[in-house]
Amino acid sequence: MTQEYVTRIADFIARYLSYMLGAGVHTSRVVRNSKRIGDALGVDVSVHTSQKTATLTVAEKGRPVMNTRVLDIPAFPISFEWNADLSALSWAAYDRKMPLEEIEARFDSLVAKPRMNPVFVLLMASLANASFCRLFGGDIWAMLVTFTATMIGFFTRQHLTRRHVNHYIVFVVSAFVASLCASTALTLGLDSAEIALATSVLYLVPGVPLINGVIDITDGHIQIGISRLVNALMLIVCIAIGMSATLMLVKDSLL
């Protein structure tokens, strides 16, 4: 096994270590993947992630032939899909011992998969948050004004994603405008008009990173699982800043 082998090697487990974390994957599932591939491809493949970075070092077996090097992690939207079939590409790498030609053109075929089409995203999270207003009690009124606060928040969050506002003032801004909509069933005297108020913003609740955090830290991954858990911290901190912006303004109505 050369050099110039072992960089190609190198070359295309750190794109797929940097897709997996990019894409909210937590940490002990990358390197297992990442270390899975290796020992299909005959390297040893050693990992180190922080919140923004990678140290990755890959070595040919029984012989001193590596190559190490620091990557900077994407900001990926969250995608379950990018973890499954990432992670099957894995086995399949493993179980079939399949040439690094392959595993390349399976990768480039999967991460080229056309993603989910934004406004059917939108209206399911619509959706979803309408129906914990009915689950927390809300009716069907209040339903319709947390589905359209929702819709309304959520097309904020995507329009200003796309022009790579700052993700913290996002989430202030996002939260700000749903609530506001929301507020709206104050004005229209709806008996579960609180309800329709908190669930407006259910949809930026940071449930991957909170969780992803935790299991890193139960891994033995403490600094990407604490800045993880840090990072959602100051993500529900946003939430609640926008929806107190909102409580500050329909105050009077709250009363």
Given for the second form:
Amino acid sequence: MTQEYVTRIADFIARYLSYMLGAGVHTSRVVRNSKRIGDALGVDVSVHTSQKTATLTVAEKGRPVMNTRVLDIPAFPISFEWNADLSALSWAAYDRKMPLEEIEARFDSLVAKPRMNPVFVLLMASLANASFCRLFGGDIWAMLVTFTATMIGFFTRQHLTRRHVNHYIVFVVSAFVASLCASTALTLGLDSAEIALATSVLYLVPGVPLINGVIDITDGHIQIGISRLVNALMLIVCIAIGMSATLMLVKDSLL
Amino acid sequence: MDDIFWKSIADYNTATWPLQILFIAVAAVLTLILWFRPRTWAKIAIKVYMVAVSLWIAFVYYMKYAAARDYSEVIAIFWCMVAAAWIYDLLTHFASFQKPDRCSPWRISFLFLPLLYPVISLARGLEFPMITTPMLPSAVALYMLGMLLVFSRRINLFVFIFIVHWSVIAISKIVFFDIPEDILLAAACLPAIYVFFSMMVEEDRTEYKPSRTAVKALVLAVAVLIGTCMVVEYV
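Now show me the form predicted in complex with the partner chain, since the one above was the form predicted on its own.
And the full complex, kicking off with our chain again.
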């Protein structure tokens, strides 16, 4: 195995693991999958991860031909599809002993798949929040209010994100807008108006970073686990700030 | 609660009817200019008008005449957000009002729906000043919706979603405050949901999934679902 070939493998695995980490896959799965692809190609893979960067070493088994690099982890939207597809790719590479060229080609086709339509996501997130409202005891009026309030908040989030506004600010503004719109339910004197208010911001809850943080810590990736939990905590604080602003305006208290 | 609601409308009408007529006249003139001689200044003026009318509803109607209602300041803030959406539009040229090459009569009819508010009130036996007028929040929202439907080539979705939200509030008011005039807004919003979101889906040429047809079917299903919820609760 030449140095050039090891470098090519390292190039590919660097891309592979940065896409997976960026798309919100938990660390042990990324490490496991990268090592599996390495096994398929006859190299040892060692990975060290942190929140923003990862260090990767690819070495030919039993020989001192290696390549080490530090790579940035891009911020992709959370993608369960990439998670599933890229994990399946690692198994396919291992089981069928696929050559590097074929793995690269399949990887490129998987990550080039079209994204979800933003209107579709907007409507589904709004429906999901309205359903949460129902689960927490809201009536149909509260569900409708939650639906449209979520739609406004989520659209604000999509729009500000597209404009590359700092994402903590995006969370504060979106939580404020959604909760303020939901608070209009109070004017109707509904029993479940407060349920509408509370559930209107649930679409912002960073569930994936929270779960990944816990999984990472239990799997021994303490550093990145804590980073992810702190990141999720910051987002929750932002939601709380946005919602508190609404409550202070509307009810003059936080309770 | 019902008494306070209608008394605030009566107080508002008694005190502001000359200004209401002025607002309606300005809206009519600007709409006609946009239709017959669309100039840049008229396109800007109509957005300034939208900002002014939103702030009028927020501060004059809700903060002054409807102040006795519970949480009226919440609605005032909501209308300030509608004004903010128009200001944002004005500053960023997010959407623009253009004379349509062709426009179906049903879309144009939306522009006249706000004028039906006092007619319906009178038809069901109410008397001035305790009647709905085109300068009440729902009628204003309906006028905005009509303008977006007729003149907007690129949709200001912020404003539109605010109007949809307001229609949900309005339809519940039919039940809680006995104001059936608001059926107009709710009935207008449902087809508008389909029209605007479908337009948005068609405008974006990026390849997404699911297909455009599937997303438009979802939009239709959502509009039908919202309509069904409204009808079920109203009946």
